[in-house]
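The chain below stands alone, shown as structure tokens; this is the form predicted alone.
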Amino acid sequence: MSELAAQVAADLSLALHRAKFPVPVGVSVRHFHVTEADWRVLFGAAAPVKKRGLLQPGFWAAEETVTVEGPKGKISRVRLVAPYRTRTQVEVSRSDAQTLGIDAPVRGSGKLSGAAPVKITGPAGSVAVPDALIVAQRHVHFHPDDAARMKVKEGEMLRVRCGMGGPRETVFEGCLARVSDKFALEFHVDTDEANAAWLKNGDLSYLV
């Protein structure tokens, strides 16, 4: 068997392997995590409420919402996902930043090199951020054991597919691998791309 061949067939068999394992999808609606300091400005001194548990274990919707503001437009009652982080973000979707009319970058959570300006409001002030608005990089959550089952290492870029048997089934290319211990098992897209697929929170997806 040539080199190539043997790469292909091992290949192969990979795909095959991970796609035994179904992974739950959570589809990622436009929200913002937010830093103690800007959350004073934001809400005044009150913590925020909790409102449900999220499948991410430690993270929660919070009960407050915001305004964000771009150069053409607003969208209003973007929810709070918390508890705080050492820096401000604002997650949409490439619909959303067309409305705000930001061209806002694709990036993985927390890397907000190059993230887009953007004003937001509260009910106690208004923050505005150089550099907090992204259209998040679609992305596989895994905790390490699960990671070890299905073959995958952190960084990794997947394909997963989504609505099979469905009328739009899609495989999505650029999935980035996160890999912690602080993670459960779960497919995140936003809502353009769950549109696309035709895909709902709890659906199954699998890597090919």
Contents of the next structure:
Number of protein chains: 2
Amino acid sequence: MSELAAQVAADLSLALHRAKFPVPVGVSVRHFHVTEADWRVLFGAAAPVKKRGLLQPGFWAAEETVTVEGPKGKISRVRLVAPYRTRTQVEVSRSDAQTLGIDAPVRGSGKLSGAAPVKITGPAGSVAVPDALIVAQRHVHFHPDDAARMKVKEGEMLRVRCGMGGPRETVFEGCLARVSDKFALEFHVDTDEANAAWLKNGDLSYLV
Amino acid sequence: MSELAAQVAADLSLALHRAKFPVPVGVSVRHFHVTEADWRVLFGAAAPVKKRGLLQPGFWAAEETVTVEGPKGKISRVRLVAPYRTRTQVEVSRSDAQTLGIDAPVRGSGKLSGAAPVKITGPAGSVAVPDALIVAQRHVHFHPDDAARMKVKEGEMLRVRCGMGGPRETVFEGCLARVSDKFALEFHVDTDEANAAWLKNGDLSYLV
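In place of the form predicted alone, output the structure of the form predicted together with a further copy of the same chain.
Expanding to the full complex; the earlier chain stays at the top.
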């Protein structure tokens, strides 16, 4: 076989292998993460109260919400995802960013270089954070066992097919592979991406 | 060549041919079309006033806007796209439909079977239309000259790649081909789809 034919055969073989492992979709609705210091300003002294656990181990949605504000508008009831972080971070869809009138960049969680400024208001006070607002980069969480089984490496850029059988089947390029023993297998998209492909939580997607 | 190999070669040849013709993206923001009777109820006797022409010949955005309302919320400043139609139709993104609290189906323009009920309010009055709210099916407009050049037929379902070079390259399946001598070459997506692929008006997309 020529080198090209060998590469095509290897790619096809890998794609067929990965296609045996469906990945559940998780739709991330707008939310925020907070430092303990910003928490105190926004909510006073008490600690966040757990509302429900998330599929990713150790993460949970809190009862507490804030209002997020930009030059063109506000969005209320933006929920806290705990536990505390070392940086305060607000994750919205680009539709949300347009409502706020803020030009927010696509970033992986915690990668706040170039993140947009935003004002956050809670029941006890407000913080204006200079670099907190991002649109999340779509990504797939893998436990190391899943990654080994599916032959995926941390940091790899994946192509994910989703919405099969619905009115808006879509192939998303540029989906970041995140591998950690703290993760469960899940493809995270935001609400714009979920709506563009007509997805809901728990729908199945496939690496291609 | 085997039959399968011949089909693969033909598909590849067609894809390579079509890839020579970039298709500009048009992002459809929420808007509505109106019957002359509903226009009178919403705005009184005067006729719509042109704000600006659209790329599709004969269509124009009017100065007039309405508020659209569902059980969970309202969206104001929803713009009229003229001229009058035989059916009143409101086109929103699924994000918008969720804001309104309405389960709107994906439909081609004018295909209002199963469309959702919605209340529309203008400066002179309101109408409650039982079957008006849809999420637009993504589609490509072709002039017959474009269709012939690109070897596309009316009603064909196309696959369109877009967002190349941006942070969210995406391949949209199930894009309906619409061919008419009243059309100009353009790939119409809604704001959810534009944001999922990080697109703006005039970006280039490619049939694949």
